[in-house]
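Single chain ahead, by itself, as structure tokens, in the form predicted alone.
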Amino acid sequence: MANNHLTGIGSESKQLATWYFTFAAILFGAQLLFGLVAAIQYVMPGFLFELLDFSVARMLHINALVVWMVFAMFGSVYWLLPDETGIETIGIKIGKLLYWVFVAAIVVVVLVYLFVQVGPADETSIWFIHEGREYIEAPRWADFGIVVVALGFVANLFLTGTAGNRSGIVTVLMADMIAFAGLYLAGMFFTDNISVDQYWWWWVIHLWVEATWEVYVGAIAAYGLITMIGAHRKVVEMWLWIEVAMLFGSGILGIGHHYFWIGTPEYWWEIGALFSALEPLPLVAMFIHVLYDWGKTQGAQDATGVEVSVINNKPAFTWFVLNAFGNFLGAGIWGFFHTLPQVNLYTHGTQFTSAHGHLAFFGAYATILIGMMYIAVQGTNGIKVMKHTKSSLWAVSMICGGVMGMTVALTVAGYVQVLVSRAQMGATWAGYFDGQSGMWFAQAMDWRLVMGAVTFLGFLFLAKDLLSTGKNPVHER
């Protein structure tokens, strides 16, 4: 089934995938825009005061991040299903209906966040405005809507996977998406004990991202390597199973590093420290996986005596390689910076967390999902070999440079907070303000804003390229 990504361009499943990618790109732009607003407010606290306060801008920034990635994940699966199973996705009409339900729900939720913002602090707020749980603030009615949409998506995946030629990639996705949908339920019930509430909240945040999402990335990387460079399926799927075992092995118990300071038993210190320390290992395997398969396939081509690149989609492959680097750096290295309890005692709640979050989400997920968007553009336009354009190069350079710049700036800011607020001032209320008023912290926030603007400009180049590159004559058809 290698290199059959151009088959079924007229397939309804692939058409639905392009819908998901389009809305994901719009939300990606919104995420960056609200992030820019929040970054300005760090430097100019009066900016949009009582119109769009920092708490609201941050909420929109983070929720748009989660939702655009979920949209792009669903789109990626709908794109690859016909290629991997050899049949049209079953239940595609329901899939299209659920897409519009999902879009409508997200639009309503964003409008409420923007124009209502705060509720009466009773059951009405939880049901119709927002729940107040960081990252998963969606009101209760939207929670149920998301569950219905996710179950419909999982049903389509299972019906198609069981009826068609089920590959290893589809098998992994089928298992992973059950966990993906199921774990969301852990954040839906209410408990008035803050420690218990945080305990279940971390199930969604950590096990979603560091288990189910990472396994998803492994499956997409496997599909992308087969599609873009004609990598050998047996080799790719062997790596995939290794990564799945390692990710679940380290990711599930690695949740313990979130339990250090929320009132859970002390044995989580040891469990969290040990298994969190193992979490970079599967990311190294993913890194090796991508570069090994590229080198092996290119070497086989060069051995024929004809020097031709084996990559049939240069922009997508660039983003996939960046995923291998970014996942290891952002999720692995920057995550490990502050995951041991002895270190986390000082770094918890500082900009170290923000630095890790920015690079990890971008490096582990945004990169590979943008790569899948380019694969969809290639397939939709019937391009045999897709090349870089000036816009695609500007986009990848400015977005990656901007995110890396933000990460370094936030790391410096976190370092100042650790030295002043925690080590010197002993984590006092006065120490918190002293840490944020220092010259290094202020300069780091200035640079974070500058690099955020660079990232947003890069997104504009990306949007332009995704919309126009399909008709560009530079590609081989």
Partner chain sequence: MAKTSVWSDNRFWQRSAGWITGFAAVLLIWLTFDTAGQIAMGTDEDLKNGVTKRVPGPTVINYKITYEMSDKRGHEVPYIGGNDGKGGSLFQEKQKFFGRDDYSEEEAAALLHLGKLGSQTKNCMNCHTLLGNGAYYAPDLTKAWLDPAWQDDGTMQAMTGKSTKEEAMAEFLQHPSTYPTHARMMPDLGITAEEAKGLVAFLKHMSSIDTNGFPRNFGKIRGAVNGK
Contents of the next structure:
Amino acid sequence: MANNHLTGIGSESKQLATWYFTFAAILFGAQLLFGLVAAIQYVMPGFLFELLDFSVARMLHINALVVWMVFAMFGSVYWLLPDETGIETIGIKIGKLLYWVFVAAIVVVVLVYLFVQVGPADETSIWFIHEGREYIEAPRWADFGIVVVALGFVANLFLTGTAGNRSGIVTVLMADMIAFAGLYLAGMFFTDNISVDQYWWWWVIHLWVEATWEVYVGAIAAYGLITMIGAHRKVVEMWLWIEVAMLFGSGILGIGHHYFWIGTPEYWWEIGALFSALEPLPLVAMFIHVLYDWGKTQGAQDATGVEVSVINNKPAFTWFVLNAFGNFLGAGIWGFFHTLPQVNLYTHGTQFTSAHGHLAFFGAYATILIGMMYIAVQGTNGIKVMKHTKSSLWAVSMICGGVMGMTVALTVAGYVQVLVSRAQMGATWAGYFDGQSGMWFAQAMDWRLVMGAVTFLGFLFLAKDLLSTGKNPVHER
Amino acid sequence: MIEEVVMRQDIALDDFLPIFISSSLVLVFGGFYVGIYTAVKVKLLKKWTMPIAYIFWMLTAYCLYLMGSLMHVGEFTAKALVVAAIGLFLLPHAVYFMQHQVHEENEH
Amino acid sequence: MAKTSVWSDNRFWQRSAGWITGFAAVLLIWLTFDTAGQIAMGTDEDLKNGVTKRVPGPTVINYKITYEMSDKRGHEVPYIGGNDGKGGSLFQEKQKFFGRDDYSEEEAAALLHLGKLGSQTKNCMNCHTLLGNGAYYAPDLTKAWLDPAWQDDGTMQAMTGKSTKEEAMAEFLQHPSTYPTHARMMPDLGITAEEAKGLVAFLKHMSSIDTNGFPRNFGKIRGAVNGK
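Condition change, the form predicted alone to the form predicted together with its partner chain:
Every component of the complex follows; first up is the chain already shown.
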């Protein structure tokens, strides 16, 4: 049974979802802006030197990334809960309160990042400025805030899931979100031992982005296929369980590929190599699944003799298909070619990682979350069939083209680093700068900046479209 | 089962590019194999294109072999790569088989 | 209704997903216990008794550290206090650190603690990589202590006007933009003299961690390093 958007109007859960999406989109813009600052600094090192240094710009760039995705993820769950469970989300008042707590905390954290930047080497700085651990820099007070907000969110999800109709999608989300929230605890303590530090740090980062987030995407993709093309729920949910098995089966121990060089024992070479080699398989499988379901549903429609598209939301579906493809491309291909220890020895800590990071975060997560934003626009405006507009097409092509361009540029830069700084000079200070000053590297960084600007323009089109398309008369109501 | 010689040999400078290209092509060809197979099964492509899918799988396997030998992988990693190649071979068959069964049960 | 097969049964797949996830998680937890034991920080006792630890105790700052090829392991490994010629450390040769090579366990641990705190609060990881993780805007710090640029015949001691590498490093950390080496400079992060000492201890300690041969060929081409 396909989900019906139009029943959702007036749902408080859906209203909260739109709040989450709105703030997520703002942070997405901030992410791109600070990314641009950092990209300019690669080209013009004096830019904002000792005002907004690279370290601060990059911290804001990657923190805004993580937080906008978490916001959009929470928002997507609040959006789909009434559709899946058939009831209003339980505890929605607390959910709304926690939203404002979350937003306020983020604003304070960002202001401190921007205006305090660094503190003395003591625990107070860790508590109130930042923890200086890539991706999870948030100061400790905010850590506790995040845990409270996440627990409130998980409680909403569990109460609603158990009281209403607990579909397969909701069941997967319940299990996945509790793991997602729980894993954050692994990144909340301080230790003098940097190997132990990074060991647990990867529990948060890897087990989020290569396990729980991927499963989350599987669940959202399942919801999207049911909602947008009326795919058969039983098929989609069975497939979701298979994906969970494949993703967790390969992803959990795939963490081994982060344990090659941080002081951990050699056996992680074998574990990392084996499970990393398997990690692309579920991504390939997710890709076929979308193709398969689309083909089957359209085929069934065509068989009725009425030639009409089964897709009721063109922009959202475009982003969902880009997700299936982008996940495979960014996480799969760009992940696989530097994952085996033999080659990772030379690529670890180069722009290859950065290339992979850009394409994988975008392909695997940004795409589907933008898709969910379009589903929300469709739902809140009561649109039966939503079509592309000029802006939505410009947004898709400029953002995808921009990110792809940045990825290719960073890959070229990484290749220079591997050859010059790593294979020949062995990662010394001088070797590092020899690599950085190479012509190919420098030009790659120029292109990365250009492509970053293209991405940002695409974002402006996206923002315009999300704000205006709901009232556009081209859609069928 | 520690591979003693995992890192013994340096990768030759000229080998990096072929390694990166072949390991990317593994998944590109793998994607074509799986994509064509599925497209034929859901009748988006004509039946005669099926052998092309298998040719892509062979290319995938060859790229894996090339990548592995240039990297001087040890015995264990070599086995892991063979498992991955076989897994990729079986994947679309298994997916199609299962999806087909569910559709049969639910639509008739 | 057609016959139902186990392959198309949601319950079957749900259970499989549960079992597979559970199995992978249990395996990870088990490996975590093993790894935690192997990467626990060593003690001064270990160093004195010649016990090799993957992460040595903080008093490793009293010793000379080198990074050399081990025929046994097939890659470079850190040697503490000299190479015994059989692929292991000698734990004999000392090296003065800010004029002393007799830091007690407490003193060394306090320095390392300050340094590790500094590495986080000064946000090192958002420009540099540590053990290869972090940002790529500045050089990797994993073996920075052993970098040819800081050694006696390197450029940095002369530039900072110091006669030992720990003093040169500490001076650079306190006034990085006074000693620009490239157009891309390290900003002034308000690092105090004490914090700088802690950070250098942290770097020296990090260089003694057994990273399975990462980075490879470290400082192999010395000619280029010294501009020859």
